[in-house]
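Presented below, as structure tokens, is a lone chain in the form predicted on its own.
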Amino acid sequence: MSDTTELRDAVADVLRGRCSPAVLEDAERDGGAPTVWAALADGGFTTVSVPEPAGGSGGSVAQACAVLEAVGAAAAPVPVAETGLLAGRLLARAGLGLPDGPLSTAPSPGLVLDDGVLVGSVDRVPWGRSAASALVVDGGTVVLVEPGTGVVTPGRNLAGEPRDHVDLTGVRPAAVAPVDPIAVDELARRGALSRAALIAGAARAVLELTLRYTGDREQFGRPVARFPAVAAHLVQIAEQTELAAMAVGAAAAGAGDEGEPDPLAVAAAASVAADVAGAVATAAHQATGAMGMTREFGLGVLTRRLWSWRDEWGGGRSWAAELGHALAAGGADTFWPTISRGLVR
């Protein structure tokens, strides 16, 4: 068993029983699940991939993605991706230590720093109402904004997770530090990879849920899973789930122990995961029929996240275009070696 598999299983054990339907309902209403967050934070799982000197738990991008697969499978309504792989690594890159509590971040192209004061707003900030935000301004400066600072207009995605509009005009950041301008592109790629990892985890949970339901439910004296039409959906879900896991694994492993994921691999993983999200959700709802649409059955919680996450940090279409442009730019001689290099280089 690999270290990433062990880590994913460890996080799954922590989350088992903590993301009940009641907890998820409360999180959609209240904007978070403090007990779920506390359990993950106590274990150091929220800051995996952030260097220890910066206040993180250490570890690689691959290990952070393993954590996110478990978080996605449990539909845990907490900003683990934002705190560790995204904002945490961004702060560390700028030489800033991690503050206590959850972190967030989002693309902030319209935000500027004028004489030490922020001007502008940021849209769709995950958990922006309750988490400190690490944001890039002017293309080369990282600012840390304390939770609840500025004018917050609550919003949410299809899954009910907070995605807030935050007007920071007039706010003085709690910390400011310069950062290499390439950090903006790195953050965008880690954002896309984080969503791909969450999707891979949620897709696996959808597969297990659908297999269990269609195996238990009988019609005409046999489990509905044995009907060819249903079986075809199950096969498609299984194939797509493995496809997403392989794409995420290849992109994450390419980062090595301390590096950043390869741009081409991230574009491939994000593009594949977005397609997988749609295909898995469609097939699962077809296989479970009307039951899959009820709030009492867990499928909807997962598929609403699949539909939400595939559109964040660029979305599948933009990453597919990025992938196509990169492959075309490499020319005919590099095309086959590039697409066939596999999980381990």
The other form holds:
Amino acid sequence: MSDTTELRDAVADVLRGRCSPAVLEDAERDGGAPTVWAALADGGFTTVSVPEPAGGSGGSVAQACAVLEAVGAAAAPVPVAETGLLAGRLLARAGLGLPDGPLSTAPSPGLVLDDGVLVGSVDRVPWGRSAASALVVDGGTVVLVEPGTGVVTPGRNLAGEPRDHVDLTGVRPAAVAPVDPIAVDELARRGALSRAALIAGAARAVLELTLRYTGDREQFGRPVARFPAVAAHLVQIAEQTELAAMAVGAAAAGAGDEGEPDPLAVAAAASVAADVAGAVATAAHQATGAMGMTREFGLGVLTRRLWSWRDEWGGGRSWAAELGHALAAGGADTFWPTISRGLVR
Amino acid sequence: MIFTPTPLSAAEDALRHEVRDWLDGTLPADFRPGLGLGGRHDPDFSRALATRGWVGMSIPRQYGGAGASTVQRFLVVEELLAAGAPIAAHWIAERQTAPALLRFGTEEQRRWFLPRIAAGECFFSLGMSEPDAGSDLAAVRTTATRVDGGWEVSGTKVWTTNAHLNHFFVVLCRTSASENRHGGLSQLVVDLSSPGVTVSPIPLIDGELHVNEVVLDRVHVPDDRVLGEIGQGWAQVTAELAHERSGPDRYLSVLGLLRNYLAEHGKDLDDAAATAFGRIAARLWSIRQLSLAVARSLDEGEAPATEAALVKDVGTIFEQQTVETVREIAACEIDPGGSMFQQLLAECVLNAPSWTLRGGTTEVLRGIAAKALTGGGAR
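Here we have the form predicted on its own; I need the corresponding form predicted in complex with the partner chain.
Okay, now the whole complex, with that chain kicking things off.
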């Protein structure tokens, strides 16, 4: 697992100092952070897990998740998840090469292709205004549309990251290729896993920030971290962070060097991460008091992302339902064997 | 933090399946599972398990054990707890006393006790808590005074599980006055059948009688039953507690409940129930990986005390939340005389409060973990 740790640290090094409060404020206003993107793209970190022949950096799902943990921890306002793990792998799966620049994708159930022309729209496309989008139509065809095509209605999530409505009716895709229908489910799972990885990273950053603040801030003559009630919040943030990171790490590692992650492991990770996002945000805000509620303190950029990412790509609730139904269908006797199957070398 | 996803080797995976298959063939079809480490006291089962080499696994071969790794023991214990197997007879001896004897015992003590523990013939209870010493173990008042050839012990121990059935318990007591309250403490191995030992049950909330008060009235303990060094009891008992935390016993008390929920209700789960059940399962999935990571790091020579405290805290809270959630989605009046699921739900509701108490309360554990996280409280 050390290769993933090293990769996470390498990305954290690239991002250190680059996601300053000013950069993040600008990104919220402008819908992008070109300098952050350029630094990551130059290092090849935006296409990890996309095979090299398709134009990616190669690597495993686990390595892609390690990158995303660092991206989440830095609150980097760029579509790294979409470009590599999601759209990049989807394009490669369909035998299409990656265009230069940021990519995006989103669930596109209402989109169809009629005689080579798209009909329909896609909701909440991350950075849809500025990224090329790889989308699935009719459940079995991948289309690539260039940045800014169609009618873009800007939207955002709680963190101010672009989540745009894109009406593609009348647009002729830049590329079209058939894909195995299973790729749709795989994309949804990688979407959920990407959010879990981002959450795990942001949660760790929240932990560090909260430990630092409560260690420095004195009330009643001592650091507030020394008060048992505050310390309990810190411990719970640490526990929740480790839970999410472990759920992501186990699901990602299960994909092996080139494969896709196990469906139930992804469902578990998505469910855990969504719960963790809420719990960590609540505890951190309580521990940091009014300061945590301000725009100047760094907690808000993280918790607003936690509150956004936990609902994306299905959200924890739908993945928990999928896991619950699958376990029930498997029956009582396979419950424990399924939960405990873990990773076998 | 040492938490990384831990793959099992093929041999480790095979061991797990071997234990699972053996349990399938050994436990009767209508077996009522115990709540994890609350499994029943069954010396025959312990002996049968011992013949497979699965009691005292981490005891070295020269003392009659299997010389197994922490992970191998983890996998066996996990299967036993998941099945709710009747492990109470050998549980403390194997989890706690054997490692303490290995670490602090004399060669003679190891040669006498360890093979018997590994054979499932020598059962131990814990002799730590007292009426005025619970989380604060340094407050113990049980006292041993020097006599010819040994020590004479007097005092009262409480919460001594299965003292009426087991052979020995390791008593934490004062052997000298000390200005430092952690000083002057020692551990003595006391034969529960000794003259002067009176065991009386403390009936618990569910009417069960497996927890006891043990009064020691001038009980003679020979010198060769001193565990470790006189005066080093505090350091020894602290080391011992690490074995009490982070294991699968901290998240598997509810496994039988979950399995039987599926058996009785799994056919017609609505979305709300499936979601609630899925959330529980997802959390269990992840907690298990955390606990396994602790076991692996122990094998790699690390001492993950903070991680162990975190796993115990998150594991036991998970267990309690699970009982509440399952009760909600089952949506029924609990009938202690009802179906298997109903019986287990009743037992869980009545026992759940103890899960965040035994082995260190939530509050104490969080204090330990917070200290480590904040580097002593201030940064």
